[in-house]
Structure formats: structure tokens, C-alpha cells
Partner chain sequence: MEQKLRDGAKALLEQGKVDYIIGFEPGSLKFTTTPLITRDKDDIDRLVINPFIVNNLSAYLTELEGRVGIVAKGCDSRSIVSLIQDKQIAREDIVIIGIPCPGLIDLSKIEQLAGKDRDEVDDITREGDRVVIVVDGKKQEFPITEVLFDNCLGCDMPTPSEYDILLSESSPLVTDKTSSRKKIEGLKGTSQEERWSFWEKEFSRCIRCYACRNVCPACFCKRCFVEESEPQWISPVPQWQDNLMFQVIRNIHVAGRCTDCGECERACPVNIQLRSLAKEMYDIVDDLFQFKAGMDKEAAPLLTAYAVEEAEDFIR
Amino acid sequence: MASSNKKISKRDTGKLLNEWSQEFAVFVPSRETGVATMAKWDGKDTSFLDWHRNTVIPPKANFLPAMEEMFNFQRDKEGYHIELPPQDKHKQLIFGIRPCDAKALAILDMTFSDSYQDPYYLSKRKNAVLVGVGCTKAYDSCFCTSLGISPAESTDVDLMLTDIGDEFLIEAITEAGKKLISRSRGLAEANEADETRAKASKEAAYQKVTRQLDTDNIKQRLLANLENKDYWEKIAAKCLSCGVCTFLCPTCYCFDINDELVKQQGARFRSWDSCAFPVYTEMPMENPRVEKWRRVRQRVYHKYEFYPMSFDVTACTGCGRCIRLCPVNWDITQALNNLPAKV
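So, to be clear: I want the structure of only this chain, in the form predicted alone. Can you give it?
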């Protein structure tokens, strides 16, 4: 039986990206700024195919920027006049997104389209095409398989690419993906041998994720330890409250809003914020999380207890960024695996 999948030589990836650039603003993994992030395709550099495991800054930044102008305003005798920033009319194509980060965007979609439709986030997401590339070498901090995510497969992308040696096998996941490859040049039909290699590649990638998180009865274990102050003080002892784990988490979405006013004109900005910061929950009368252990507990419970209560999905994809990029090696899997059985 003939395969409906396509394939492309790795050396022709640049040609395919250039073709897609005619229709999309194409983003690929880049280290040009010194920090790996998704950046505009420069039309030639495909070196990321060799070094890319996962970007430091997650792809959420393409849809929820670290700082974003919401509108600008001018003030005169008649009052305030508001002007929205011009919208980029190019649709985005994110190439090389990993399954964990694609899942994270699906989780963020729930947040920004629930009781309030966020126009800034959703306007970017609805025009985006996600082209996933499966992992072939996981970090030792990755634990996606414990959360039901495969490092080499995803239903949260439009196209999924699998490494089969000198080529990529291309699977169309959505209708948008099918339409894209139907009009893309330079693709060949995949054969049975390609499918066999792809299956072996996916299985090998899955086995390379060795860190494990015990998710059995995790909600019950968390509820039982909600008031276990001694445990959370111990867990939080070395945390610096720097916020790195939240800024680099692909599912964290907390933000602050500020106005900048100079004379008679200004702008309103939205910027990333973090529940790790002591002032995050500060109110005129009190701060319910002034102690560090409460903030650390809040982050863990939000991911594994509170978010599932609202959306029936864990707000963690096991990408491991919060472990490998933490300056003091704080480890969320250890915090969860070591929860006392009884309190």
C-alpha cells in the first residue's frame, strides 16, 4: 500500500524554507543573539538541523512576546486618542518546533480563548502554521514521556518531520498541513522503507528520554501535602526567586500591564511577569505569598493541580527547561517524586 507521506533530503531543507518564505514569515531555531530562540529565517543558514535540541526561549514568545505594545495614545484637550499598533500581515510558520512545545501552545490556547478571547495572542495563533521536527537526542532533563508526550510525534502541529538519516519523512497532521505540502515543490513520495526507518527513529527517540516523573495519583498526593509547610520550606530552600523557570516555561503566561507616558503621548505595554517574584501578589492591604515556600508551592500546584481542575490537562510538557536552566539546579521532578505519601 502506497504511503501518503512525503520526504525531502535534508540538504534541500533550505530550498523548502525559502519557498515557504514567499507566503509566510518563517521562523527557525537561531543562536544569533547568543540565546537559542525562534528567529526569522535568514534565507540560508540551516546549521540548526545539526545543533538544535530545543530552544532556550520557547516558541510561546512568537505569540506572547516578552514585551508587547497593546496600543499607543495621545492626550489633548478633548481627552485620550487611542491607536492600535500595525499588524504584521504575514502568517507565521514555525519550523522545528518540538512536540513538547507544540503541546504547550495547545495548552496556552485554552488560557487565551477561555472566558476572555485575548485578541493579541489569538490573532497571531490563528494565522500560524506549525512544522514539527522530532527529537533525536533528548536532554537528561527532559521528561515528556512521563506526561504522555512523545519526543518524535505530535498531533498539535500541522506537519511533522521525522529524521530518517539523510532525509526527513513528512507527515501531514492537519488540513492546513495537507494543503501546504500539496503545493510545495521538491518533495518525493515516501516508500515502505522510509516508513520503517521513521518508526524505528521514533521508537529510539522515545527510549532516549530517561528522566521519569511519577504521575500516579499525583493530584491526590498534592492535595494531601497542600498544608505541609515543612516539606515546601525544604523544597524551596535553595530557590532564588529569579523567575527563570517561569519565563522559560512554554506554558507559563503570567503578565503585567504598564503605561509609559511622556508629556502628552504614551503607550500601554504587556510584559512577562512571574509568580516567583515576591511582589507578584502584593495588594494594597496584604501579600498572601510573601514567603518563598508559598510561591514555589504555587508554581507546582498551578501546573499539576489547579490548571487540570480548569482545563483537564497538566500545564507542564516535560520540556525540562526549568531544570537545566535553573541557576541552582532546582528540580520539579524531584519535588513531585519525593512528595510524602502520608502527612
Second form
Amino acid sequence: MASSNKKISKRDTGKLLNEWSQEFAVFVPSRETGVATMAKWDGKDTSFLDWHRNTVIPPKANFLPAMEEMFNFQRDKEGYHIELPPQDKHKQLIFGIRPCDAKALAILDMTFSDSYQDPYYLSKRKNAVLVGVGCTKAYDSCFCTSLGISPAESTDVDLMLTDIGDEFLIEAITEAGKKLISRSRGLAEANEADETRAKASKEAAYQKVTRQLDTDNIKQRLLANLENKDYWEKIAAKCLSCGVCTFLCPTCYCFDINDELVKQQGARFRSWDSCAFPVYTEMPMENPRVEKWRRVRQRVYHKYEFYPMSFDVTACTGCGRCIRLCPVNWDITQALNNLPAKV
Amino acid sequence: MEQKLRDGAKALLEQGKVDYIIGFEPGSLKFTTTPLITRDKDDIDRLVINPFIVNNLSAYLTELEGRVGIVAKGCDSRSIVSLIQDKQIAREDIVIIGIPCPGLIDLSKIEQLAGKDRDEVDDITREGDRVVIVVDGKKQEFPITEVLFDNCLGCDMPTPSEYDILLSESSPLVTDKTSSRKKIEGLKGTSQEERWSFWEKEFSRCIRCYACRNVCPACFCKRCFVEESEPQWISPVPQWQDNLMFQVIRNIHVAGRCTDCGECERACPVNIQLRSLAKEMYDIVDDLFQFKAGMDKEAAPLLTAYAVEEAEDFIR
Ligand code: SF4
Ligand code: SF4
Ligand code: SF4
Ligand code: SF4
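Complement to the form predicted alone: the form predicted together with its partner chain:
Entire complex below, previous chain first.
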């Protein structure tokens, strides 16, 4: 019996990406810059097909880059002339995004299309196609499964690929995904044996995620510990107030705005900012979180208490970057799992 | 050593000689440790010493109030001395628990050798001057010098000379100064244009997270020049030229304070080759002024000391 899904051999995936390159700017996991990130595909290298986990730089950077020109300006006798930077008309196709990071984009969408429609983020995001690839071997920092995310399945992508040996099983998740499949060449029909292999592969992937976050009553437990200064002070002690955990978190979106000005012309940029920095929000006023424990607490509460209040979703996907990349191994799962039951 | 450390640290807390103990406890990921900062003697049994005690804990000294007992490897003890020289901390407020350091294992080197991410390696054990790595059940052995951090290979003082408690006699570290400078010499062998494009590529991926600065004990300024807006020394926007300038200025500020502990490069989440700048500056300072940071707590700090014979024509 045939299934409605397709498949492609790993060997032919390069061809498929080349075909997609006619229509999209294709981005793939790459270490070409010196760090694992979603970079423009060079049309040749397919080594990323063997990668089995997420990148260091989250794919949010493709929509909310570390720095971005908002507009440029010139001043003459008549006043200021403002110009928008040239728009990249290419639609991005992100190949190899992991379920945690795809979920993170769905979470960011809520912020950037809430009461204010952010044109910079949304213009890039609107046309983008996400092709997910399931993880086959989670990092020891990954805890996606505790947050209801499977490492091998996603509803936040257009197409979802599962490693079934020498081939990928391809599932169309959205209408856009279905259309993309129907106009792509070189795809074979998946059969029942392929589906069985995919199911086994997904189950195995799920088992590989071993880190656990205790999410029982988490909002209530956090609320009860809001003023537990002793606890937060103690666990915040080793934090260095750097920007690693927030900049590289796929759901953190704070940015700073700065003008670069030389003589009569310049540009306005936005760039990542972090609630961990003591100077955060000092430009408009003071940082209300002068003590370090308040800043550490803020990051946890924003993700697990405030975001759920606003959007009914936890703003953490268990991607593990903040644990793995923190220079002192500050661990959000420990912070949450060890919350005192009685204060 | 671990038991002696725990006994010593517990006694310090119990006798009220210190308010805090700073040391290392097991981290939450494979082959990691994490700083333990505590006032509670019940935490003390978690203290460990192993080849993964990477952090330079002296970075915490300027923010803690009261008396502190601190676990220090050779380079960390020099950072402590340097902070004393700069009058950032007082010697009598610090109890130094010195570890004669055998060198630390660089997990990126392990990853290179194993061809796997660190968490996929089954086991790493040091056996004297060899290291045994187990991957997929298979054992592989390498000389320890192939997996120690570059800065450990160039270490000038593995055994702290300034301490209150020393956990063992002396360090078995065998250094390899040539390997320690290999990346730098590699760069020096290229043309100026090649070097320029190398650093352009490196700093193009800097995200200005400031982890390099915040892990660094020599970066103790309450307000860093990068955050000044009047005047603005460099742009806060992470353009590569400004990122490079940030690091160049930082290296000048820490000249004579940097002990080549290697933390900046290890902390950088995007793998920028920061130690090549720091170590080159360290060696320049030594060549020009015969000065090594944190060797002598009575010595004046390099950048504030002045000798008449140092006068250059332009300031006569
Ligand atoms: S938790 Fe870690 S990564 Fe985050 S600010 Fe603190 S030291 Fe930096
Ligand atoms: S808080 Fe940490 S684990 Fe959660 S999404 Fe952000 S970086 Fe990932
Ligand atoms: S958190 Fe889950 S989905 Fe994300 S990289 Fe790890 S295993 Fe994959
Ligand atoms: S740690 Fe690396 S990325 Fe962060 S500011 Fe320093 S050089 Fe830049």
C-alpha cells in the first residue's frame, strides 16, 4: 500500500536543493563562517545531511539578524532624507531546521505580529519556507521532549524530513509544503516499509533526549518563588551577565537601536540586546534590575511565566543552547527543577 | 587532593575565616565542571578537582563582599595577585587554596581527534602523560600534550606561588612552548593582507555577547569603554571593524594583567581565535618590559609604573 508521503535518497538531495535554488535563497546548516549557523548554500556541499542536531546560531538570525540596517539618512539644507535599505526579494528556504527551532520561530511570530506588525521581521518571515529535518542524536543539553516537542516531528515547518537510512521520508505539513512537493522533481512515493522505518527512527530519536525538565505546575511553582530572593541569589551567583544565553536563545528577541552617523549621513541599526546586561534599558531610563539575581530571574520568568500569560505558550523549546554555550554551565533545567516547593 | 580541599574549605567556613568558598563542582553536561560559590558548609562535599576545571574563578572576587576562600590553579593565582596589585582586592580578604595544576583538557581538541561532539565521547581519562579517549566503545590513546589547552602548554606557573593552602607539592605539567604558540606563528607566517582577511572573517561572526570580557578577571572595570556613549569609543552595533577594535582595545587594557588563562577564547560561543591576540600581547609585554602579570604582589602594575629610562622621544 502506498502512503501519501514522498521520499528522496540522500545522494539526490543536492539535486533537489539545486532545483529549489531556482526559486528560493536556500539556507543550510554550515560551519563555513567558523561557527555552525544557517548559511546560504554554496550549491555543492552536502555534508550537513549527516548533521544530527541543531546549530550554534539559531535560525532566528535569518529573520532577526544580530544587526540589521533599518534605514539610512542624509541631511542637507532641506532637512533629513530617509531611505529604506534595498529589500532582499529572495524568499528564504531554510533546509535542516530542527523541531525546537521551528517552534521557536512560531513563538517569535507571536511577538512580531502582535499589536505591532514588525515589518523587518515579517517581510522576511512571511515568504520563507521551512524544511525541517528530525534530530537523530540529541545533545546532552537538549530537553525538547519535556516541553511537548518531539525531536523528529514538527507542525511548525512546511515539510518534515525523517532520516530512514540512505533516504529521507518527506511529509508535507502545510499547504505551501504540499505545493512545493507537487512541483519538485525526483521524489519517489514512500511505501509502507518506509513508513515503518520512519516510525522506528522517530521513536529512537525521542529516546535519545535524556534531559528532563519538571513542568508540573511550573507556573504556580514560579509564582510562589517570585520573591524568594535567597534562592535566586544563590543560583545567580555564578552568572557572568554576558549575552550568550539570550543572544543564542532561539526565542529571545530583545534588540537595541543605534544611529551610526558620519558627518551628514548615517544609518539606523537594530542589534541584539540582552536582559542579562547591567546596562540594559539604561538609554531611556534606568535598568530596574540592578542586582544580578533579578536579571537571572527575569530570563527564567519571561520564558516560563510572562510569555505563557500573554500568548499561552512557553517561550522555551528546550534547545539547550543556553546550557551548552554558557561559559559557566548555568543550567535552566536545574534552576527550574530545584525550585523550592515551600517557600 | 579533593579530600584535602574539602576538609580545608569546610574548616575555613566553620571557623568563620571566610564568608564564601569559590570552587568547582560537577557540571550538568559531560566532561564539565561549574563554579560553586557558597556560604553553606553542606555544599562543600560537592567540590571537585579534575582536568575540566576550566573557569578562572578570580573573576568573581571583585563582586563578592566579605572574605573569600578560593580554589586557584597557577594562572588563576596570578590573576588574584594581579588584582591585588591593582588594589581591586585586599590580600587579607582572600584565602588562596592553591592547586598545582597538571594542565586542563581542551574539549575542542578531543572533538577534533574523536571526530565527534564532546557529549558523544564515552570517556576521557588521563593516565600520566597519556590520555585515553573512548568513542563507540573503542579506546584510543594520545600523548597528553595533544589534548591540553594551548595556554596550558605555554604555562609559566602551574603551581601557585602565592597561596595559603597548597593541595600538593608541585605540578607534573610538561609544557610545550612551541605548540603553545603554533596558531600565532601560523598567522605570523602569512602576509599582512592574509592576516587582515583572517581577522575580518573571525570578527565578522562576533555577536558582541561580551562573554570574553565578562569571564576575564583582568576586565574589572565597573564601566567598560564599549558601553560609554559620550564619547562613544566604538559602535555598539556588531560590525566586524568595531568588533575587532573592541578586542584590540580590550587587549591593550589587559596588557600586563592578562595571565594567559585562556578563558576569553574558551568562552567565546562563536570560536574566535582570541588567545592569539592575548598571548601575543602577553609575550610582547614580557619582551619589552620583562614583565609577567601576577608574579609579585608587591610589584607596581605595568601600566601604572613608569621609569625615567623608558621615556620615548615623543613625550620628552
Ligand atoms: S547564565 Fe551563562 S550565558 Fe547567561 S548571562 Fe549568565 S554566564 Fe552568561
Ligand atoms: S531558554 Fe535555553 S533551552 Fe529554552 S529555548 Fe532558550 S536557549 Fe533554548
Ligand atoms: S532540542 Fe530536540 S529538536 Fe532541538 S536539537 Fe535537541 S533534540 Fe533536536
Ligand atoms: S565572546 Fe566572542 S562573540 Fe562574544 S563578544 Fe567576545 S569575541 Fe565577540
